[in-house]
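The chain that follows stands alone, in the form predicted alone, written as structure tokens.
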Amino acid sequence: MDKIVEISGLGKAYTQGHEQIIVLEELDFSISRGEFVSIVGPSGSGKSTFLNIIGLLDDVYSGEIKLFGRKLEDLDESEKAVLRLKNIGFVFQFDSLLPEFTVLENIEMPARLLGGDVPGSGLDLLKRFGLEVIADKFPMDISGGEKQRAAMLRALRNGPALLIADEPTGNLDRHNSGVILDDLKRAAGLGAAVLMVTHNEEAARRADRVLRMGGGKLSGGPANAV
């Protein structure tokens, strides 16, 4: 399987008054194309200040990072823009749809911060997942679990190689974060390399690895082994 993401002695730390706070501590990690991620830990842990620095969000760190083959210290703030609008999508724990537009035009602004140019169509995704009925519906005249799966559609719009879910059943009921995982588990057979940080130890023993992050660093393996 292609690397998607590749990343060694991963630091990130800060001052708070007299105290050096480390967050992130000489880190490893990788993940491939197609591969489903889970990482578990308690708040605070560093869990989204790792999502933020593989998602191109936060560029104050220690160590290497390679991205689709690039390094990250070669990429200057454009370049690195276009990789995460063409190569990141982002799935969080609320929604955030536009409610003024539809559900196919919310999935669709990927597409169009890119100029449109972008393969395939929002109604094919929608189709693929069995979601083809809410196209033309607003926001609020569907279910919060239609729309968190709208959210993931429109993080799947733009082909990503990455899609980055943060907490993305926090909100759910458990048919309908199961519904989620679900989907989840559909974007890496399409391809995506899916990394998803949870409280939820039940959700992240639906990836193929799980994760736990404490004391700066990463431990686990393969789900069925947590």
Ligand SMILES: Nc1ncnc2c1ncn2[C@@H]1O[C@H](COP(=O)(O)OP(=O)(O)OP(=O)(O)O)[C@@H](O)[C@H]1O
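Please read these numbers as outputs of a predicted model, since none were measured by experiment. Numbering follows the first chain given and starts at 1. First, how it differs from the form predicted in complex with the named molecule.
In this comparison between these two forms, the rigid parts meet at a hinge, and the single option from Ser38, Leu27, Gly89, Leu181 located at it is Gly89.
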Contents of the next structure:
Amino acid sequence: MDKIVEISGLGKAYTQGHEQIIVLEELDFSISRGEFVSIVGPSGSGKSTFLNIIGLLDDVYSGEIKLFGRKLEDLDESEKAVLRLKNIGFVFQFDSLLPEFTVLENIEMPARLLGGDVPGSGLDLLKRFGLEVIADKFPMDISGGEKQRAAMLRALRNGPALLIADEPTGNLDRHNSGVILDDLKRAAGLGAAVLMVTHNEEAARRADRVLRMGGGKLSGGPANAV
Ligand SMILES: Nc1ncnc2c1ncn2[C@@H]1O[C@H](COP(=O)(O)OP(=O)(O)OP(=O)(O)O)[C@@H](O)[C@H]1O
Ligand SMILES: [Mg+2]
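Having seen the form predicted alone, could you give me the form predicted in complex with the named molecule?
Entire complex below, previous chain first.
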């Protein structure tokens, strides 16, 4: 299986006043194409910090990270920007749709930013996921579950090889959580590596592999061992 992300000896600390808060320490991790991995762990254990680093939103860390076989330290800022737009889809922990644009416009945004002809269309995605009825609505006029799913379709728009989701089922009821998890599984089935953080143990178990964040590290265990 080809590795999408390979990380060794990852460290991350925040400085607060004169104090250093160590969040990640000697962390190793990898994920392959088509794999769905979930991460669980207490609040404040560093899950979002970890996702932000992998998603190229934070480049202050120690250790080695390879994305799609390329060392991050060898890439300049513009290469990273293209990589992020083209190959990485990010679903954020908190509502992130742009309020002044419709759902469809939000979903099309990554393709417009990338420029050129990005295969597929936002409307096709909405149709495929049974959401075409909300295409022309604004974020304030749809439900929380629909917002989460629209944010996920936006993350999928450019056909990313890596889909990162931070608490995609947060605040959703069981039915809507199930729908989102089905979407994530489908994305993995289509070949993406899917990495999800969740506080919901039932959601975590839907993944192929469940990892626990604690003490600055990720520890493994087979799925169902949550
Ligand atoms: N920008 C920052 N500056 C200083 N400390 C930070 C910063 N961002 C996060 N932290 C600290 O780093 C630790 C890890 O935060 P992080 O957001 O990664 O946790 P988390 O596991 O995602 O938690 P949650 O489950 O609540 O989302 C926490 O102690 C947090 O206070
Ligand atoms: Mg978090």
